[in-house]
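Single chain ahead, written as structure tokens, the form predicted on its own.
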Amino acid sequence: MKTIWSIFKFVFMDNLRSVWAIAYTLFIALSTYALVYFTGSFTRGVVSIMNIIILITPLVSTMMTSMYFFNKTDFLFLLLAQPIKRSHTFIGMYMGIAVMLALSVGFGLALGMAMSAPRIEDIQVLLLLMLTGVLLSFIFSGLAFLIAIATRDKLRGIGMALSLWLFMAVIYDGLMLMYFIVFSEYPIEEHAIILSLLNPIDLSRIFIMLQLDVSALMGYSGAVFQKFFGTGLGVGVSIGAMLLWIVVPQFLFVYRARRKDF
């Protein structure tokens, strides 16, 4: 653990005095303050703030973490040529980067909010936005690394990471959008709960919008997630699903990299 604790710890702070930290830190907060300033509450403007969250977290985490393991491959040689397991250094790494790229999503949402001066009934709908940032952020952290691990071209593995998130993010949502126009005439409503289960963003943002009771703008599917996520059965799934998110691949690439010749 004390090996753990030493790479975490200068991993974060070597990504914590990075400009592309701050910057990204200052993106979620001037974009949580304008929506809020243009749309005149918070409330009319989180959709939008969920929107950047499910969107551009996972975009930020997948791209930061796998350039940050390609231009430290030296730094990484170096820790494998010492006598440490491999498990310690790819956990120690992993969890430096995810840990900064939360607290930056984190502290960013706080911020903004702090600039446009929230009121208590506000709190709990940013730290819902905060929870889902940070279990977004550690999620596709995770996937870039198994990536990183699985290919040592530095191109390749930015573009299947790259492709990763664009699949998440949008082809998934229209493959799901044809599944059900096809077979709308068959009961298909366990189906479209399991497959928001196999896409973190797609969980998250169905989460966040029946936390917030807006269900009804998603329509009939909106009353079959009503239906199984509103219930304590069904918030219950839907955090265990997002924590096997991250600890599956976790496993992966600490399993991958035992047993591959850097």
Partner chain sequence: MITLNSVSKRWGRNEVLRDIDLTIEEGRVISMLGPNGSGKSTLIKCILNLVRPNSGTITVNGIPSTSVESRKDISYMPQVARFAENISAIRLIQLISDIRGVDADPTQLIEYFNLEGHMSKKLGVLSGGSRQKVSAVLAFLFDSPIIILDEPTVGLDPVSRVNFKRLVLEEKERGKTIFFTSHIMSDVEEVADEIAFLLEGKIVYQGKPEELIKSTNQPNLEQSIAHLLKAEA
The other form holds:
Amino acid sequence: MKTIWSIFKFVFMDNLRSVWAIAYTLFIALSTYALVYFTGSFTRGVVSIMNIIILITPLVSTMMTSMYFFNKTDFLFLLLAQPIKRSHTFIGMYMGIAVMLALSVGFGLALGMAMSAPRIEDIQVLLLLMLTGVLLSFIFSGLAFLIAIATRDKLRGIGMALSLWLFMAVIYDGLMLMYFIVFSEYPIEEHAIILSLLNPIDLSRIFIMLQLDVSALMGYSGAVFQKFFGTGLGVGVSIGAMLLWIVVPQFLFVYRARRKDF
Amino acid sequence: MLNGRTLEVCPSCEFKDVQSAYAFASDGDVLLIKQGVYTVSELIVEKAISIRGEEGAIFDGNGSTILYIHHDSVSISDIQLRNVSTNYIEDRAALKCNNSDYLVIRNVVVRHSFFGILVEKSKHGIIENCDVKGDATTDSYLESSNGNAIHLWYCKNMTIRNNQIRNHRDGIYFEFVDKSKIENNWSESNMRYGLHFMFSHENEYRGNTFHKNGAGVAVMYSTKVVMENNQFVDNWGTSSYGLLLKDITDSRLSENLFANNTIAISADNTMRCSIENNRFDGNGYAFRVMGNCTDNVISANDFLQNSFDVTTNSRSNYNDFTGNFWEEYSGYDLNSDGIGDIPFRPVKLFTYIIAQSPASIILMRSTFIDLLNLAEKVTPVLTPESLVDIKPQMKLINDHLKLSF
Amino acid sequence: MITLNSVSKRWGRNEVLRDIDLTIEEGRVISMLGPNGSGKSTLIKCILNLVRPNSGTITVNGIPSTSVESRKDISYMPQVARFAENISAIRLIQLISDIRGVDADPTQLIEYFNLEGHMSKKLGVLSGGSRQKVSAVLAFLFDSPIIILDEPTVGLDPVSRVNFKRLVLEEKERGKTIFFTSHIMSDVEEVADEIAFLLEGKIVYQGKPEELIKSTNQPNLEQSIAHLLKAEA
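Rather than the form predicted on its own that you just supplied, could I have the structure of the form predicted together with its partner chain?
All chains and molecules follow, beginning with the one already shown.
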């Protein structure tokens, strides 16, 4: 544990002091502020802010993680040459990057909100957005890590990470829509719920949408979704699914790293 | 009107109760009710008298209808009426009026009453400054256990103004009521509709507020309706409307504000209506128009912050959407005439998809859907090609329409 | 002592190491030579367990290289020293000390390499040479019995190079085993007790440099190596 902590601290500090981390935080803060400013209220801006969180956070997380991994091979070799377990090295590195990314989102959102003088009611939605941003940072940083460890080549690794993002953020929804249209004669609300649990970006989006009380817009289907996601069970399953998206890639990249030649 | 006598009613007055005072009264007399609670149950009023309360005068129905009014030129004012219980056989009301022309009901407070004020077959009456509050909440499901606050049936030339109406089944209910005016009323938290009318023609609705009613406002099977300067606010729920139009013809809606409704206006079989200078702000769907609506003009409205501006179930369109302000419009105005140089298509492909496959609403706000909407906007395939605003405005038109509370 | 026992490694179809037997004896300075792509880096990575051989075994002081324990006796100085951008050298040294669990005092080595003014600067702003020296400090700090250096003198200025070679010889006097790769033959001649010449994944010569010069009948090591390469071709 001590080695993981030491590596985490080092990687975290290294990332924290990078221009990218500062730029990322400021970007989130300024876009939050700008959206609140231009739409006149947090409640109205929140949908746009949500779109930034569920699109940009995964993108930045995958990219920054891939870049860090592939640009720091010397450091990685130095660590691997030390008398410590590979799993410690990788978990420490992953945590260092992911925690920095998560903090950037969380802090950026809080800063953007603070600048735009929030009301008490907005805090709840803000906290939900922050939670989503944090979870997505961990998830996509982990997935990028897994891809980086599973590929040899920098270009291919970054390409695959980018494709994964594109798939999760855009293409998956297209496939889902095709499914809905093909089976539109059947009650497929449950399928929709299961399909969305399988994609952390969709899950985040739906969760926030239902909190914003747009479920009334969604008619019968919306009532089914609200009934699931609005209960303790639904919240539990959703959070569980998000946590699995964090834990499983970690297991996979540790497993893969043990067998990898560097 | 005769210059009548004033008969005072109080425990220490000549008349100890309302019944005896009424028995003594003749046309033109005023029954002045002093402070106190009087049990009045099914008192039938068949003389042209006025009943006026002083501060703190209360009629308690003890479960039954309080006053039956069966005469012209009756006036009820400044009194509180309470405790009329639910009954499934007869429509009990605090005031039940039948064949009463020139009726005046003013400054009357109604509490805990099945129906509030029920008027049948009457003309030229006025109901004003009343405060009717029932026991219904939008959470309770038993519609039948609550009556309407102000209920008119077969009436003509009536005026209903400045009333506060809350927690009944329907706030204001009209059936076969013509040429009447409904002005500056506040209808809130009613279980079903804030305003509900059917077969009621040539009526004018002005300056009313319909707030947080279970299903909003429903107007059906009527012609030549004028709705101006009303506010339809916070009618939010799975089957809720700001305003539901069904079989409405030759009517005019203008200067209304629709804010935070699930569906601001839903139009079914509506024809030759003009919807102009209204503001749609923060609704789920601003305007849902069925394929059977024709020859309506939708013009000079502001569409702001709605999830969907216009939705339709049809691939053709026979209505005219010209010269509105659409917040989502992203065109330009090179010659600075205030009109966007490229047309705007307010119907999104996604609303069409939802109609086909309701479960796909789970993809709302997804990036893929945004891209799809964009593609459809460039080259319409599934959405009606003629549903297009060829003169989208660059600036807000009705900025003066603001929530008044 | 490091022992490689018929070690082979393939990358796909490409055989990088072929059946290598090599013993690096305690207390000796051994230099591994060979042209680019001959498998030097892979061999070092095998010893450090960064790369797993397809066959054969490697032991470090009797412990298999696959065990974490084996690396306790090794310090490693990589070829390029781009470890971090935004953190100071002293923090890097602190990190490695932490994870090795050794509380060594780097002051002497820092002075030796004239790094006093650079230790608190971000690594990203240091020159290549300075970073190389930080890397060298890391290699010698922990008093490991085995030190592996990958092209250690590349990028060092002449004075530092002289200092570095002196340090290697001093460490050798203290009984350290030093295994390094280099392209600079004069350095090899100066410090190496033994050379191992690697060509296309095979060790074609292992022995004293003087003997190689003698047997090839050449004036110096550089030309002996060139001769050897020509002969193999």
